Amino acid sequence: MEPTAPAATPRVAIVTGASSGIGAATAAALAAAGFDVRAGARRVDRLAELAGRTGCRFAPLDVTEPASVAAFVATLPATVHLLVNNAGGALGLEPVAEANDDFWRRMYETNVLGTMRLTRALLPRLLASGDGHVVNVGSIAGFETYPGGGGYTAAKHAERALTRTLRLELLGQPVRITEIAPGLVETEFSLVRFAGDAERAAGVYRGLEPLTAADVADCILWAATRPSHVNIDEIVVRPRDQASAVAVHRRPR
């Protein structure tokens, strides 16, 4: 009887902002596909629940705090194969004339500097894998604008520029770079944007069928499981009821 070959070591995947929404769905999808998932977020109780469901490992992570990033990275193995920069979000919907400095600063810190910090810290480990992959969860707000969205669209435009720059800088290196740009996804996104106003948040999705977090996670998983010579530069995914940031079909009540 031929000896059984040892099982391949699972690929290590890091998911930020994994306590809810797209991050939690992505961590679950990757774990189900056999990745060794390491999840990070601020809400550790949510991460513990995610770990109980998926078997992933977790540690607290605030991507806006360099010390938190360093502590999180210290818990990770020397080789990392996949980094999903998902932590982000929007705050407020005020016009530029009424812009909130703190909101804009926090959006830039999370969406742009947070992505930069994790990518910078983990690039050596991604390169060491010989087959690394960075997936940045952007938004259609990275290439469209809309009234009231100045702070968020500015941050997402910057994150998109970071992603495209990284693709150029790593050309010839064994690391793939992908941007996932969703349209309307029903998660806690709008609830956070409107400071917990559930009625206003629900109105964003009223009369249409938005994407789910699982829909976006499916895109991430697909991109991450292509052959290593195949780089999915960008996936733009919207619900059928959305043609642009401002063109949305709503069915009458």
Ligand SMILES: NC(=O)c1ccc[n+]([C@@H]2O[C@H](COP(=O)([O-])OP(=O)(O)OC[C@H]3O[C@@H](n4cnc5c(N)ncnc54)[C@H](OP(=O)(O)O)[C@@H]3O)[C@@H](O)[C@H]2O)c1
The other form holds:
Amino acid sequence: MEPTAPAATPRVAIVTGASSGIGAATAAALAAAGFDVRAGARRVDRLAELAGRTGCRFAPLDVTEPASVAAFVATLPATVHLLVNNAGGALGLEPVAEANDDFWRRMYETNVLGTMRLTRALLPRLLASGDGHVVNVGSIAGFETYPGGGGYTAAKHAERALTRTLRLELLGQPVRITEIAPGLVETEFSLVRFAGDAERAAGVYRGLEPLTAADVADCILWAATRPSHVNIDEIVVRPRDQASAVAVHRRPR
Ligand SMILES: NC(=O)c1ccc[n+]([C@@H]2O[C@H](COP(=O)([O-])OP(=O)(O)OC[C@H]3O[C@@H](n4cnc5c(N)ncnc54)[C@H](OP(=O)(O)O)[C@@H]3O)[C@@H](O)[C@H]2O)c1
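With the form predicted alone done, generate the form predicted together with the named molecule in the same format.
Whole complex next, starting from this chain.
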């Protein structure tokens, strides 16, 4: 009998903020495509459900806590191929004149410092793979501003600056750097932004057809599965019903 070739070792993908929305959909899409997915978030019950559904592995992760990041990283293999920095979100919609310090600090901690912490911790393992890839989930809020969005747009602009800086600093190393910048996606994003006010959150998407988390996961999967020499710098993806952060088309009910 002819010897069979050993099965290729799956590429290891880390997804932060995988307990809901874009992160959960991305973990599922990557697992279905054959990646060995390691998911992290604070709500481990949600991660357990995701693992049952997709076969991914998981560990608790709070990207704002250095000790939690270290404990999460300790669960990962020595070689990592893909890091999806997705954990993040917005808090509040107050104008700058009424800005809430705590909200601004937490948005910066999660979207910016969280992305920095995971990237810094995993870069050696990404480089060790000989073919690493960092995908940061930014937002159109990294390109645009809107009234009430000062804290979130400042954080996403900063995350975008971090992404672009990394691409310059790592030039010549075996690692790709991608930003995925979605517009309106219907997830738990608005529920979190409005502190659990479901009615207010639903209003964000009323009368229009938003992107789904799976639409964004599809962009991430596509960027992550191009040949190694192809770096997708950024993908800006919006619903057809949205032209900018402030221009959306809503159908009358
Ligand atoms: N929805 C949109 O319209 C939209 C548009 C553009 C960009 N984005 C970006 O897409 C990313 C995902 O958001 P989403 O829309 O999927 O919202 P979501 O459903 O609220 O998911 C956010 C995820 O981030 C995790 N997370 C939050 N704080 C965390 C922390 N301190 N440590 C670890 N994980 C944390 C949450 O998990 P736990 O709470 O369990 O920790 C959750 O899994 C965010 O970066 C967001 O800014 C969203």
